[in-house]
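The chain below stands alone, shown as structure tokens; this is the form predicted on its own.
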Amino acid sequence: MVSDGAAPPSSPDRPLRVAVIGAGPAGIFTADALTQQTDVPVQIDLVDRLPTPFGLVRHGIAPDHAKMRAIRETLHRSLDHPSLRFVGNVEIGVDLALEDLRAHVDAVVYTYGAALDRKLGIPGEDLPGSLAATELVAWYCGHPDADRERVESALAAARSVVVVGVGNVALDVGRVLARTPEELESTDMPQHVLDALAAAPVEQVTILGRRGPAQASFTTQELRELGAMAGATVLVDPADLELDPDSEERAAADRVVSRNLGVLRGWVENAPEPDRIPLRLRFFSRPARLLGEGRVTGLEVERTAVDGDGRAVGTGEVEVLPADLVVRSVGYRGSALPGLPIDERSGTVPHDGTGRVLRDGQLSGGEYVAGWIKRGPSGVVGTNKADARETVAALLADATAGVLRVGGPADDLVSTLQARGAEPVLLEDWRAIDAAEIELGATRGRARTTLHEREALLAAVRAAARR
């Protein structure tokens, strides 16, 4: 799509048509920040593959985490700008094929983040009772995707879990299996979630970095909410805190890891308590192989030291811990959408740094990429708005120049979708779906229930429009 000459310029009679793929946080940013600039007149179709929108806010952030997941509220609020419509619904290579949907506009932008786990690439790892962290969170938050089967079979013998990975996402996990049942009940989590939790018999809860603490990349908030749970008591082995100097020189020029070593410090002295699960945050620890015959059984680790690099080097002290659940969360990774080239070493669609796509090492006119998929797993929800910013500057700045073309009348996007059989989600179906979590939520006393199956979310969607 990129001109041969001047491309006709976009404006209030045929404004730049954009397709944004992925409603999660990368995406509303992006939608938010073409629809908030006045330089190029835009239309916006924001297109996800799940009915609903927000991403990771809705289906990664703990749902016990009331306060970070509020701000699908102000996400929200970016879904009710005239120029920008919600379609959700709609998978990218099986409703429609990427040449169809840029036959619809005239930039696409991809942002629809980086769904699959990393392996830890050690024996045993296939084992039933060896999860991904991605399978858990999808479980608990309700994603219409997620193995209930195979997760609530892992949960229902695990005593003894290791949780490997010392990020946020591993604090979550952790926090989340010792969590008691009273403190569960207020979230959104779906029932059968609830249930299962409150019938794992989960005894205690390692979490585990290959790592020193002043390399663990969890934030301090995430961290210091490990010691309010009302029934779990933190250990901290007090000789992980002893930091060599290139430790101790991180610490000094790093306030968050400062401030991490200073609330680890403050649990050292804790002692196991009767009927109080034992978290423990166990460091130097690599997990060298899974045990077991038919289900994992233990975790076999080594202990680590860091070299000046900061890398973890094996020290040959091999031990092995008790586990009936391991749970991997040692990254994400993105996956290839159909049509569309993929660096499978990074996991991110190749760009020229500023988020133009790049084909075959040359710049692929109107096409770009924010969030995830185009920097890799990193930051938090607010690091994508930067991101975000930096691609519409591109994309904008490329329409200013000419280099995209305003194309000429085409078949409205959701029409071809209709016709084609499926079934998208607009704005008003997706209101319709958040009604129906509210009154679900009331029937039980919470604020919302969420609900985790595709076709519960599109019956709710069909309720609403034979009223």
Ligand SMILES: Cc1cc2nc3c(=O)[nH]c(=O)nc-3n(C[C@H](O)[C@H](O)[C@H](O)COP(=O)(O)OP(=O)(O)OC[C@H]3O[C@@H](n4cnc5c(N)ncnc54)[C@H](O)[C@@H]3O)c2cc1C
Second form
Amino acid sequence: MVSDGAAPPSSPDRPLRVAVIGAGPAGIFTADALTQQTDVPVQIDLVDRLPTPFGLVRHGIAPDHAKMRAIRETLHRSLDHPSLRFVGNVEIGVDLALEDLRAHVDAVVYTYGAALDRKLGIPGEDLPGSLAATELVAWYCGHPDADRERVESALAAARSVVVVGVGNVALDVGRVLARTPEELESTDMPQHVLDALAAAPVEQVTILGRRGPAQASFTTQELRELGAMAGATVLVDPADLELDPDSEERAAADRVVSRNLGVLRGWVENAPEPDRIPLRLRFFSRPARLLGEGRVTGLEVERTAVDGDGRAVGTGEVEVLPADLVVRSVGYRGSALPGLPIDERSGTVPHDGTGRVLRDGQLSGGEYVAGWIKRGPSGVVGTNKADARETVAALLADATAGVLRVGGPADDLVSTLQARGAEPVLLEDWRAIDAAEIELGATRGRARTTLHEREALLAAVRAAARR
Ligand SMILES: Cc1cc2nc3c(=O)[nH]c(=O)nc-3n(C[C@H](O)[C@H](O)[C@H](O)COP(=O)(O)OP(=O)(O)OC[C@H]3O[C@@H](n4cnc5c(N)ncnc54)[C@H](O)[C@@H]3O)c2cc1C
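Would you generate the structure of this protein in the form predicted together with this ligand, following the form predicted on its own above?
And the full complex, kicking off with our chain again.
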């Protein structure tokens, strides 16, 4: 039971017990900031609904970005701290209600990310052959919840692909679909993903921006990478690079925009080449509807212009692009955990600006938020570090001020979960999964092969327990 009394100062015998919900970068940085300070003795349960830690570092960052994905090694080290317990395979709100969790700990930090996709809101969006980037990314990264059949049947017919969106995720998707099998061989993608990508009949990829190149949100490094692909040639229409005065101003004021324009201008002379996939970057094109009966066959787009406020305005000029696969990549969105408020507009948990959760506009003692579910889905992995530190500073200030309520007397979260029939995956269990993935990779000369199905992940845990 949660007591109403103020918490006594935590001590090594009775450390402050904190549950962190979500073991992505924000959760791990939060746990790390808590374990790296010495003012308040802490004991942390880092809970994740998956049997594996790392969130989007495992299931989002493109598998062909080996250097970026290597950040998991740094995150991994944080998990080893003796005051930290990884509790995977436990979904808060499903395996354990928030209210019940709060009875076990003195404070909760929500770091459960923003996993939903945003929709285009146009006709035909639900046709087979229309996917959200979230679905495709989850699939190629081997997320246990990915709908293999849906994605693989869409890919099997994908000759002409249109990716809607001009952020880094759209570039990831376009790049992965246009890569040669040899380029992907060294990644940690599940074997069936590699096989399905190799068999996909992709002949052309178009990446579509509603506004102009000066308004695109991709970064220069990601953009430049498209020009170095083994089997694809980037094509850009020079007319798309003629800027209106506002966009010129934007380019002059923003180094990323001017660098991006420089990279794009370097491609205007490119022409389609035999045996190479044309990868078109097309701007000023707003999707109007997906065409097809039974499955997608095309995408109707309207030509746009950018107004003085940087918004896309339709010109009435309409064109149909052939498309067997349309992938929308127009952003991620957070959702509510059962029992937790959400701001529906921003898809974030309301907080006081430093990470203290607000319920009905009032501070809710002992509840904090960090990462994408605090700020919204933007920023790189490292952005979550400063964000997590800010939240931890608020939590520690409250602990020191004695305003946290005290959770139950015993450290019994894991035993409670087990008694309820849950199968928590602890750090040594995750190590067994890690070892099984490395072993599987070695069978094909790869550093690692991701285990995709939840059952395969849990089987690795059980096999290690029997040894
Ligand atoms: C496709 C894609 C590619 C990206 N590529 C890059 C890149 O190359 N470089 C870069 O720096 N950044 C990249 N990012 C951004 C980076 O991944 C994010 O900044 C970061 O992952 C956000 O961290 P987070 O911890 O808030 O959320 P997440 O990483 O999403 O972690 C949230 C965790 O919470 C868990 N969870 C959810 N619900 C529950 C629940 N009810 N109970 C328990 N656990 C739960 C999830 O399983 C997950 O592990 C990319 C993002 C995406 C989407």
